[in-house]
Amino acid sequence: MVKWTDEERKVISSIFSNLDYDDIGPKALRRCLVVYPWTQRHFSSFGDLTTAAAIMKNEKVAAHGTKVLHGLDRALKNMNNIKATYTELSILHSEKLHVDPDNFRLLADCLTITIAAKMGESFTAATQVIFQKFLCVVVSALGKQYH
């Protein structure tokens, strides 16, 4: 089990309380699909993903990006047991969807970049350390069924 300090909980809560989910979620997923095009194979039902421009204007990508970001709310509300919180999603992604577990890390990196760009100077190195810890725990939980 991961130990969280009061300061870490406060920083993570602060980041999420100030997020515009409909802005950040789509931007992070779009970035992931453009920068790491092999991740697109899991989104074939989303329509045209052949170019960066097509990805940027794809409404299904935007909606899923928002959904993914809201999915992190579950971790935020269950920080004492994130692994158990994501058991069902881990099973879905590993056994049904066959998502490469490294894709979770790639998306987490894109989310960090997107949030850092939005927060600007307030996304300090200390803030990033805490946010990265949070995302690493989530990524590990999502990849749990692969081990």
The other form holds:
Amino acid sequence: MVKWTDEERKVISSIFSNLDYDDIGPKALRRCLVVYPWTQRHFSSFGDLTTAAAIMKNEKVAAHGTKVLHGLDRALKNMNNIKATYTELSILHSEKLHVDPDNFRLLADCLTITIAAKMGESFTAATQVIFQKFLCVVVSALGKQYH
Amino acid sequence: MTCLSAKDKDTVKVFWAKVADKVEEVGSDALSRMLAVYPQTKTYFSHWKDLSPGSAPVNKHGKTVMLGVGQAVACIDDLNAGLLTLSELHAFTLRVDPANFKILSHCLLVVLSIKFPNDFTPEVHVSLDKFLAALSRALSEKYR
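Got the form predicted on its own; any chance of the form predicted in complex with the partner chain too?
The complete assembly is shown below, putting the previous chain first.
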């Protein structure tokens, strides 16, 4: 079980309570699809992803970005057992969606960068440590059921 | 060899020109974040008295590293040739595990995202990411 200090819980809670999911979710996913184009392999039904401009305008990408970001809410509500919280989603991503778990890390990096842009200088090194620890735990949990 | 398109190279040069006068603070911030977020990187700096963010050695070294990146931007058309000396330094003297280049690159991108939120678009991000990967490959050229 991962241990969280009171400070860590406070910082993570604060980041998410000040988050505009409809803004950050789409931005993070778009960035991931542009910077790591092989991640587009899972979105062949989303329409035009052929250029960065097309990705930015794509409404399905935006909707999915919001959905994925809300997926982190589960971890927020169950900080004491993130691993168990994501069992079902891990199985889904492995057996139905067939997503290479390295993609979770790529999206996590894009989310970090997107949130850094939003928070500016208040995304301090100390905040980054905590935020990346949180994402690392989620990413690990999502990859746990792959076999 | 490097797979940077003409567009990638232009994007990197234009963006880096904007970073040029903040090189010291960007370097210091990136290095501070690397040491904090990835504590295993501290093993390379056991000879420093002070590893805290904004300390003298961190500021100085952050600037050194960023000037190195600037040097790479200047020789973007032939990174291997342009970074030969630096590659030999990292290979034979410093012996930095190349996995750490990726770590520092990520921290640099976070800092750039904070300092240039409007300029650091996804398109600029991908070109810079490719450039930093090519730079890292050139730095590891002489390792084995």
